[in-house]
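The form predicted on its own is given below as one chain in structure tokens.
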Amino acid sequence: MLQPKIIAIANQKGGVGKTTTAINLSCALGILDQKVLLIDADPQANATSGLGVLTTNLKHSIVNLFQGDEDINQSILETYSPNLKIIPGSIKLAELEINVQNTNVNRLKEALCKLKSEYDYIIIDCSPSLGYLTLNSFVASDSIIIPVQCEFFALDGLSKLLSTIQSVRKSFNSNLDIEGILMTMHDERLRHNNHVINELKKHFNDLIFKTIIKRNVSLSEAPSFGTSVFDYKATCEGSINYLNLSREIMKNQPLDKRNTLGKELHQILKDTNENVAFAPTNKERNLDDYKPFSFKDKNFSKLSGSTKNEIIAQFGLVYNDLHSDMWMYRVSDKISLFKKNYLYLYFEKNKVKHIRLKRFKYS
């Protein structure tokens, strides 16, 4: 079992993908059964705008947190997102990030210790600046996410702050280590999107994560309907491409063994050695026996033993990693954000040997 980790998701320059990254990857990651509490610390205060979480006349935001109030649990809200909590953000941050006065660096690192133990995963969306807020993000973390727009520029103000992660690591936070460097609206028709990925990889191959985020419509239409993009879209390129990244982060692997999780979903399945035939020693169990199945039906029980060829012959691949032992297909009859329910099917030698349906219900 993997320890809870705090991942900071950090970079000075803006319109990067910073928060666009902490919204859907704490989704995803809440999506795959990980218990995710995501952390708005940027006073825009847009992850939780993001989220559809209104920010007026909210008595407890993240500024409860750096005035030391004790209870913590009344700044968490719930999301409409599976298993994904939020503590949201407030324009009074800014405040904060101006006060000389404010100079205690371990203010946040105080208040999560009370928290870390109930969580997975906690995803803090860092302010777009290195000053207070940002350093008390990465005296709290165990690890930092770089988001990194595929243009020159972007890559402009990297060494600098990791050049600040590096002074951290000296004097407030000796574990502060780096996830990744994430790659982000990528266009693979245009040849200085690739020509700044090559840069990279030249100089930074151990840190790029092999998920690379793709330009995507859905993905910049999400937060102005107050969702993610898996409730937006849940079958965009944009989807399949933070559920990679998931993964990749839940493997906790050395950067440069971690499996290449980014192929297309074409390449994923040429590159298999399943066999696509169904197993023909199994009298009890045929495609037929398959082809009836409807979400009505509800008996998901008929699904064990399904080898995965069989389950993606009846409910497809959609977002799903064929590669990985556990499996999540959203099934609902009517799309709702106030309800949803999630099958999820766990693996075992290649055959379902483990069945949960979830539902997961905003009140």
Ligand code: ADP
Contents of the next structure:
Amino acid sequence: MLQPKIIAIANQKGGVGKTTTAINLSCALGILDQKVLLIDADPQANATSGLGVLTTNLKHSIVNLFQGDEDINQSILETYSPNLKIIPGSIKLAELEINVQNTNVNRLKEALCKLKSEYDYIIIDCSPSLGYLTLNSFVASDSIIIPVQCEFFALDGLSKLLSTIQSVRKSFNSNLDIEGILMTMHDERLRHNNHVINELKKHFNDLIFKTIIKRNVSLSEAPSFGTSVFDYKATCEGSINYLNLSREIMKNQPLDKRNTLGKELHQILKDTNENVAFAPTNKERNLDDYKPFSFKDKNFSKLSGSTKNEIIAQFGLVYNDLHSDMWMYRVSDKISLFKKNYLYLYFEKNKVKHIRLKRFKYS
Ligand code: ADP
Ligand code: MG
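The form predicted together with the named molecule is what I need now, so please give it after the form predicted on its own.
Next comes the full complex, and the chain you just saw is listed first.
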């Protein structure tokens, strides 16, 4: 009898590549002859529509699982992708999330127990929250994939997520492990992308997947055609990345042979004063370009109205994602992974429109 491995894809941050990973990892596993069930546990139902399944007029969806319907197999639909079935998402999930009477975190687990045991993998696409739905997914899962975007905010919220995982392990599901941290949307032309990867590797070492998902336009275009990247452009880098990821997951040692999360997590959460963080090394930057400025005596409001070029002239380019209208600089000399002060500059029409200072502390 098949005992499926249940993997949740989670990060309470939106836009980090959860759904893209859920769709394309599920399809890749299917292409590699694994029997896969994808569960769309996000009210936005992007994984469902991204696979070309229409969400309007669906009789059965993931909601039925949460309502304890007897025949969960009714909610399972075929997809165009080989070996892949889906339990579609639904906007009605949002109501479940906010209903205060919903406290049973075992709902999804109980529903999945009733599944015919015909799958090798069950992949759950989680919503960008750590609420009721995600907790249910964690309780039902064997492991979690955490997609993290290769940008300077990569660590934002990560310690909250890790401590949530730790409490689920303690209270509901002692077997829950981290399958891996997946770096997504990597752009090797951007120096700070590489920097973020190196720093995360230092701290999370073998929790990071060897496979890195590159920024690839086909990955972002495919969902609007209702297909995975494999049906959209099988030879592109995105297809290759997700095939490699699925091979890596299939090769992953049984969890009990790997470093267990408990051990690692303890160290990671303790590791708050590491003297490296994301500060660029002197080799990587021209010190004249970029000087950390003191948090106290700088009048940041003067920056209002400055152009991007003026900001670059003052502070350098080190942490900016050139594609975005929100740039961030570290503004204190104290460098610690978990405690930082940041200056956020919001641009509109190439000029600083809004300035925000934030003390950033992982606890
Ligand atoms: P989440 O589910 O975490 O909110 P998504 O998977 O929906 O994140 O991704 C957010 C956006 O980024 C989407 O528009 C998606 O198409 C795009 N995207 C995700 N991964 C990549 C990638 N590797 N390359 C290019 N675009 C990507
Ligand atoms: Mg999503």
